[in-house]
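Quick heads-up: it's one chain on its own, the form predicted alone, in structure tokens.
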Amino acid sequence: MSAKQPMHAGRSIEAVAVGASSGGIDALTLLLQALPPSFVPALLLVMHIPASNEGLLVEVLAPHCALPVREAFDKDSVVPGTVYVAPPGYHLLVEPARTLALSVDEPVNFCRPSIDVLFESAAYAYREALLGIVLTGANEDGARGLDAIRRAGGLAWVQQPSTSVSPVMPESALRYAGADRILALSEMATELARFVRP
């Protein structure tokens, strides 16, 4: 096992892709504040917020996280132990060379950024080294993408719908894709915090 790739369920996890919508800021804050500085995978975050709120998520989340939190830029290389936030109004994708891409293509599920777009591209780039997480939200974005992650050999975690501010998104993900783990946020935070250097 590489010192830079923590093991989970028999495979190395290099990136964690997370999607959230209604109630997502509180959920993301809880998860990020649990992560130690030795956390290894890169985190790629999509949250549905209006395009006018540029920079808001980084400002809100960064004070609660021991890792660097930055807005994603086109052609950025994905650096381990770094949190990348999709800019409002742009789809965030991961290219096969593990660089980021931004797109203003049409909204997917009425959303740009779209969780599905991130998940599907990250599944292709990372395969079994990817963990996808669907959190609270009020639409079906993320369900198709989580299915792509599982089909590519990656892991899928879904927030327990009964603990979600809005259960529609996790329920849709479970219905369409299923999950390897269904977790309350506190449990998910504890599990994520284990992705550290051995």
Contents of the next structure:
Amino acid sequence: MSAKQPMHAGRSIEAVAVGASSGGIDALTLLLQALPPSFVPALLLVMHIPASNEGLLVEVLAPHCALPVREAFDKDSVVPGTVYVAPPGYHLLVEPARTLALSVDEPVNFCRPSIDVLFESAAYAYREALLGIVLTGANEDGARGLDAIRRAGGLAWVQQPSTSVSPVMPESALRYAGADRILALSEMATELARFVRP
Amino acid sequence: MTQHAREDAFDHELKLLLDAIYHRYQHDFRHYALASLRRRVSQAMQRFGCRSVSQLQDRILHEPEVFAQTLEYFTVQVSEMFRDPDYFRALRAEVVPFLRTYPSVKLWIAGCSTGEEVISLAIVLDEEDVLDRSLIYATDINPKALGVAKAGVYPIARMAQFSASYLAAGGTRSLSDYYHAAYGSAIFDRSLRQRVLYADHSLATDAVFSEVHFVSCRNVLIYFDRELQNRALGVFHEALVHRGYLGLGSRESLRFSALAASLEELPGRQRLYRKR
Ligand SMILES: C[S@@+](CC[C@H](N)C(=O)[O-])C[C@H]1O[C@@H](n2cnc3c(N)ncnc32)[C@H](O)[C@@H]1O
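Mind giving me the form predicted together with the partner chain, seeing as the form predicted alone was just shown?
Then the entire complex follows, led off by the chain already shown.
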């Protein structure tokens, strides 16, 4: 398996948790576009946008993606090959029982949804079956969460800061947590698209 | 201990802690959603310098004032005025006309936290001329939050956001008409709280206490597991008069509830339900 799918590093990835902030819509569009219908993991996504932008992300991303793109709903079961977007104004978390959870806990790093909150809960739920990805952004959200993912045995990819619209978030993730791979977006899209049914 | 063994121990000890709290203090968190609870219990451990959940349990059981302080971690006191302005618009359009048909009405805000939602509802009722005939029950399990709600005093810095939401919610005046500013605080008019009864009531352990025409329970059920959600919804259903209304938070619904058949959802995205 590791020969055919080198990115797995001998592991099967059940979920991919992605965090993005400023410049994130274009980056996410590029990644989601690359995913074939046979993509296996569930994709959990936190993107910082103001709470007033109801439903905007799903509307913007869905047309570019062969997989179903949904707003995350409290207590929904996580279905493989589905993209779940955190609703604006709510933290998105995931339970070890593979169900989603929303909360209105205080903002973390001034953000709700916060990438750290998603990543930390996902690290706990999925352990080594998780891939965490930090994309472009102008704050430090995601760094602690990525560290939690790595400590739980999961994989970490970070967008190459020099190719990010806003390098602050990838840089702080690299500084705080490090990464298994540092990738430009197009490379990342290609690598991500490998997590398909054999 | 490996990372994974530590995590298993965490969940195991968390269950024991919730059991212990229930037996010692009768606060029942045993059916709360775990993902956010884990996070907040970790924060409480840090705050009290505990290396394990059982260490925290030891302090909670033996020091009631530590329990009182950890209540701030077991419950989430985050609220705003006119959160989701469209919800309050829908109240004006849908619920108020129903309330008007009664000479006196009772409303219940369950999980009112620090009272922002109570003020918002009272303002809507006042502008629609039904506050005088209303009695609002505002309940929560957090005594500190209820204290803030009763006082009706909020940092003035929050008013810019609240007042934008008030206007987006169809407010007909200016939010500043309802408070006066002093020493960095906005002190809301006593008249808004005159028709409000603040009380300690738990959706996990207490029963119906009155018949009501409208229940608003927002951003509380997401902290419960399905079983406890069903319990709370059962209490609301029982409390509601025939054709009474229930309002939930913007990301809550009856989708997983046994009561979905006994409450009809109003069209639109406002999470307003009506007893059949
Ligand atoms: C996030 S706040 C929601 C405040 C407000 N309803 C709003 O939407 O802005 C959740 C509130 O639910 C309260 N709560 C938690 N468990 C409860 C229970 N078993 N019974 C009643 N209230 C509870 C908490 O103390 C907290 O004040």
